[in-house]
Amino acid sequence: MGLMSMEGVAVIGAGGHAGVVIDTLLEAGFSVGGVFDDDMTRHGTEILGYEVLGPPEALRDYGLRKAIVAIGDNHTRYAMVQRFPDLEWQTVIHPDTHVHPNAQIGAGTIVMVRSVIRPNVLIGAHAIINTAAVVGHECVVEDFVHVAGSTHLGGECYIETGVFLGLGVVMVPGTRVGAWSIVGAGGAITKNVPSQVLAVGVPAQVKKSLPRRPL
């Protein structure tokens, strides 16, 4: 379970991805210190009842040293955790998971509702583990990975940097996918797939490379 913050958790992203992570945040304990976003339009607007106060930058306006990053899209997570090194970024953990004692977790990473962490495993930081998602034992989740609802990792898979595993994918246990690839939705993972490609179907097959996006 999530530890009790005694002050508000700035939710910097104010898209769709911010519901959920409001809710997953007030459900593991945390207050809400208030909602941010580079995108003008969404400033004084709510979600959830909680208003968009401005962009990122005037967190510090507030007082706010604890934060978390409310964008699914893995570059422009990747991007907006650069511009804030200071920040006390927020690890955050649905109560309604099953997350084993010896599981490590870092910074900035949320486990959403009825996910499965099992024994042995390593997640990153900045990865979003998305709701009924089951990541099995020795399996490696590094860093900005997103892994979408209802994927099943199988026991000693290896997630690299930056991946994005669509809704429903299942790894073969000791499979790996290379660093900023995307898996798409429903694919099956039986081999390894390579850094920067996307792989579709079952069993999933890369498809294209991906272009190279400045870091």
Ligand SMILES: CC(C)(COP(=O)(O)OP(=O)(O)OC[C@H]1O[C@@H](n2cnc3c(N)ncnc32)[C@H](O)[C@@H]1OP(=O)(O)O)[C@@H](O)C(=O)NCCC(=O)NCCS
Given for the second form:
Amino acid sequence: MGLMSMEGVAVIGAGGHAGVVIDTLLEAGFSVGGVFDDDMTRHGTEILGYEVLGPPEALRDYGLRKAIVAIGDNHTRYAMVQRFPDLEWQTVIHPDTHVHPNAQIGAGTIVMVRSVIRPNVLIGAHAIINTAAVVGHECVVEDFVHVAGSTHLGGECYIETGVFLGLGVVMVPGTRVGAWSIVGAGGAITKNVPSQVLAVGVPAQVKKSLPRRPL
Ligand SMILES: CC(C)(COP(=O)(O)OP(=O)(O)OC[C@H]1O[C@@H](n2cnc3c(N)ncnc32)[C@H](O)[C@@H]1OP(=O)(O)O)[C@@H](O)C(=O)NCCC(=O)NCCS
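The form predicted in complex with the named molecule, contrasted with the form predicted alone above:
Shown next: the complete complex, the earlier chain at its head.
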């Protein structure tokens, strides 16, 4: 059974991504205040020994003020953050990363093990820089972006809000991906990708438009 601490960080979301977030929190020296999820069938189950205590609103019953949203899907993570305007969002950086000291990383963003963040990088809020991703110098990564594992961004790339880059995506230096677009695993971005599309392949090409979500 996990330790419940007044100072702990609430983990919102109890799916597969939550275990990775809990592991990263612990490695970074935080304690886990509890795990919360809307799915009632998960209540009472455990993730890495931490019980799923109830719906996200219940975190207040445990005196928790700091939280991180452990949901990999960008739209769902966005919606969850809007539900809690008063919470303090915890930024978490795994100790086994290289993050240049002048890189700026926003609230609620998590940087996973073995990632590398180069100088003069700006990363927004509630982003996920997943396992062994590389973010090159002068890149901008806006809010609610998910950069999947082993993705490599060359220098001066720009990733707009809500983009999902699948596993192993490569971005040629200076390229840009528009808001809420998805780039499939293994894609190579050699020229700018517009907003709200699925792009796949090497070189990445637009496959289809994505339905606009009510944000
Ligand atoms: C792109 C992706 C999200 C699928 O999206 P989708 O909307 O369900 O798309 P579909 O599966 O219907 O595929 C659409 C087309 O793109 C192709 N496609 C899908 N993913 C592709 C990829 N990674 N590379 C090349 N082509 C791909 C499909 O073959 C299909 O082609 P077709 O229309 O010629 O048959 C998924 O394939 C993917 O790459 N996910 C990344 C997962 C990941 O990295 N997760 C990390 C978790 S940390």
